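A lone chain, given as structure tokens: the form predicted alone.
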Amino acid sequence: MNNIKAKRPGPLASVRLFFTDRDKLEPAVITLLAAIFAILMGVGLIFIVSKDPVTSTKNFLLGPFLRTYNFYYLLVAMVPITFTGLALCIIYQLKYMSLIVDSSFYTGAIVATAIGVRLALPAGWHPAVAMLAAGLAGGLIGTLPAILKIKWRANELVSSLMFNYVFYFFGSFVILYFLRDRNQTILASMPFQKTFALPKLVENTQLHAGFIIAAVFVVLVSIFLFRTKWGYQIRITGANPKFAAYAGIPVASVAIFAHFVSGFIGGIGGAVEMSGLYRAFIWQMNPSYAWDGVIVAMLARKNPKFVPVSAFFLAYMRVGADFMSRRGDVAFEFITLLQGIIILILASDKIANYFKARRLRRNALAAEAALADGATGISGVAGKGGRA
């Protein structure tokens, strides 16, 4: 008996299949149109509010590439939103709407700060230990909304937003009473030990090894979601929890585990941000990278493989807006409006459903016409046979 193994399509065949499979192509086109529309909307706003719109538009669109420092800054800006985007890809594959990643990221930064200030460890091991501890803390925090939903049916979005405030003020309490540098006029921790810093990838820039760590996690999360049993269980549970339970998948355990992994990634992201960019904890407010992660995950269509592309696009807009605000008369905050436009477009299922409904209607009409033609042909043949 011959065993025939199905061969996976090659790269060219995969590309051809992508462009011919409308179910895959339509979401990508909608995402691309959302990005283009947001940029065009930004240019339109610049022409409305700026006294020198041409220069402001040039700074917005080309600013990240006009100077080498700006481009490296763009790569640095990608790192935290890559981590939060990856974390939220896991949550969204589960079809949950939790934003507890914000708490995981912030608490991970606090835990890393404590280790960076209090512990004396060799270089290399110091940030690694901080990342592991921050990841574990972030993972435990990440499970809280899932547990509340499973045990008491509490809405995970509401509970995660409430927890974000709780852990933000808890982290501020820890910095204020246990780690604060009393010589500073602002709320800041004591300086990190030198062994805590991640190495720089390019001298005289802020680009650090966290960029490579983020790239590694893109690969690991992609493998986790699409090449492991746990990732398969997460996707099946998100697609149909009742079917997953009928198939023997422990739905509650899978939900808690997915939230732990998501929080673990978020916690590591907070530790990487601290050890890569800062010499002390100086955040006066929660940077709320989870909200940027929402946009990154939505642009990536919940697929970790596309998170670097969406993170690059969002960082490009942010760096361009920052460069433009420094050189012109348009405030940096206008980028928030563009992010809101992207979310509104991507969150609207009516756009995707409209194209899908049109295609299904056209296919149904074509199939009905084919059946009618077939029935006419059969009746014609039967009539000729009767006359014979």
Given for the second form:
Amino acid sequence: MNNIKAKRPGPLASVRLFFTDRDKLEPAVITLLAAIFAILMGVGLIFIVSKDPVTSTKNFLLGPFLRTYNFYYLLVAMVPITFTGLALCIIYQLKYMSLIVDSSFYTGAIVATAIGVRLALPAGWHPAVAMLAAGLAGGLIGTLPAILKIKWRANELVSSLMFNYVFYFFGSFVILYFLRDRNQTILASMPFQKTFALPKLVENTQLHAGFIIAAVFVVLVSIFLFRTKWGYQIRITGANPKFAAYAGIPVASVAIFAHFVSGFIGGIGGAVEMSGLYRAFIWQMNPSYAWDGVIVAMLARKNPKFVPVSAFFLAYMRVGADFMSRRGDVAFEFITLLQGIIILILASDKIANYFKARRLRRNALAAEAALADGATGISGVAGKGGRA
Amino acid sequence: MIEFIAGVFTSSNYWFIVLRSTAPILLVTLGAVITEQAGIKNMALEGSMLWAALTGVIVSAFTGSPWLGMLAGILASVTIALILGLFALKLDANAVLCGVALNLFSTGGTVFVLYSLTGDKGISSSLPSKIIPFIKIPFVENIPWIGKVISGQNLIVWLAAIAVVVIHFILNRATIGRRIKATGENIEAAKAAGIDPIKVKFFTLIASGILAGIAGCFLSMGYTSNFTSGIAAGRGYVANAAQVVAGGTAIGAIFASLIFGLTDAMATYLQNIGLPPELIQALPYLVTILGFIVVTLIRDRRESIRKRQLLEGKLPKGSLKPAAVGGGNGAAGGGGAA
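Other form of same protein, the form predicted together with its partner chain, not the form predicted alone:
What follows is the entire complex, opening with the chain shown before.
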């Protein structure tokens, strides 16, 4: 372990390595291009449907930075998708597809609501207890599709989508029948206790301490995945389950454990959202942050370190779209459409490996030409082959 | 309670609703069955249905013809299936992930288009869209109980029944069926036999697109008379679960989608006796998961018993051949799934 650490390059050297190592640089460039392509496509759509496309485009692209309120709102919007993005990084490292973190997040919010409304605890402890309980509930729920897959070979994405409906309806049942505030005309829970609220980071904005909790989790999940035995087992199982099984890794337990951790993070995310942002449970429908987590995890290339970057990008697009749709004639939902397109592009191996394939093809052609030239052919081929 | 349930099961109205809510699920389940048989998972069925439902409404409103609307809806649905094929088969993307992406694209995209056209995000009621006709069958409608169940159903309920026959025929009788199964079971062997797996998979994707398109049009032009956001309500996902229950056959798809239809129709009645609607709405999805587990349990048990009998040589003489074949298939299936 120690000598592995010793070989690790320093931060500056690793940045230099990143830019010289084409295998690392090219995927990053493709990801960036996909993001830019999506934004351009968004602008294109605005120009098709809007009566005042210039203002709408300005609001979409610059909206998050035009007002301080918007910028803080962007930071707040990063929090839930950071949690679901981290949770999905773990699932994707395992090469599973389940979206059960949607249930974990939603049920986490419900559990936190119950604790926030019903329990009397000292400030500080109150949200902490709620987060722990929400995390446990989310973790247990998270294991369901993994168990179904391992025991009965159920496709985990299909079963998790079914469970998402079940837990969504069950959650709204709990709110309606046990926690509802009957004085409100809209569906809302009774107000949280004062002790439940997370402190604000900046007065008179929505930015709450959950932002810091999310940042801590980015670090924790990075360590979990890349510096612990469990993370190693998860990555090996994902890369090659047969090899992992031969190497003595308990593949089934690893998968279930990873799902528990992922659901735990999702549950905590739900609780943080409740205690940080709201004074009562007022979701009229499921915000489905897990679907945003998909794109956050994919833009981050399953690496928790990059989750804040991709969460920032998605939050930027969403806040911009929100600002634009409030002041214009373009529906906010076009952002979901763009999300789908980005995932499509990022999911395609042929697009992701486009540069690499081109490089290999060129090298092969060059080698062939060298062979045809004769004489120095052999050494030339060896040299080029080695560099590719 | 027993009296209540007996009352529901004997009421012709209940069975009328069962047929009505089974039909769309049956259509998409058939779509999921045929693609799965070719070895590709079409998770974009939900998105296909959404686009079909919206396009059907828009085109029927502007042309005044439900048939043109339905045709356009089917085309939209097939387009989504083809995009899935393009990315999954030509650009080496993970098919399941593409499905997720296309569903996001469709949930957002349909609302975006609806809002841009009508200024409303929720419902298309400002568009004068048309309805696919309901069919009253002369003479049959006068038969006391049966007449009330099967007469007056939408044309698409009958189309769903026809689709079962067509898909059954395609999978079992036609050459293309053998090609589909060969592709799904062993892609290398299929290639060696001169089959182009990509072509076969595209064929099944188009077929599933047509089926999901009909189902989507039914939702907005028959089952209800408007497009509402998220109108597919997870039916495309349910189809992928039901497909497993169906065991890869068109006949199985009837039973698999009936599980959903029976619960879905029962939900309306349970609501009337004061059970919380939220729990009832969760029921069809829960029952689908349970049905799925039960079917796999039964299949696994049957396989292991058969294997044991085969090993111990205890099989009765007459059943030796089919059982051996079945065991072999089972083992191959198990290997494929693992």
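Positions refer to the first chain, counted from 1. This one's a predicted model, so the numbers in the text were calculated from it and none came from an experiment. We call the rigid core whatever largest set of C-alpha positions still superposes within 1.5 Å between the two forms.
When you overlay the rigid core, is the Cα of T68 off by 2 Å or more between the two forms?
-> No, because once the rigid core is superposed, the C-alpha of T68 moves less than 2 Å between the two forms.
Backbone CA shift between the two forms, A367, after core fitting (angstrom) = For A367, the C-alpha ends up 5.9 Å from its position in the other form.
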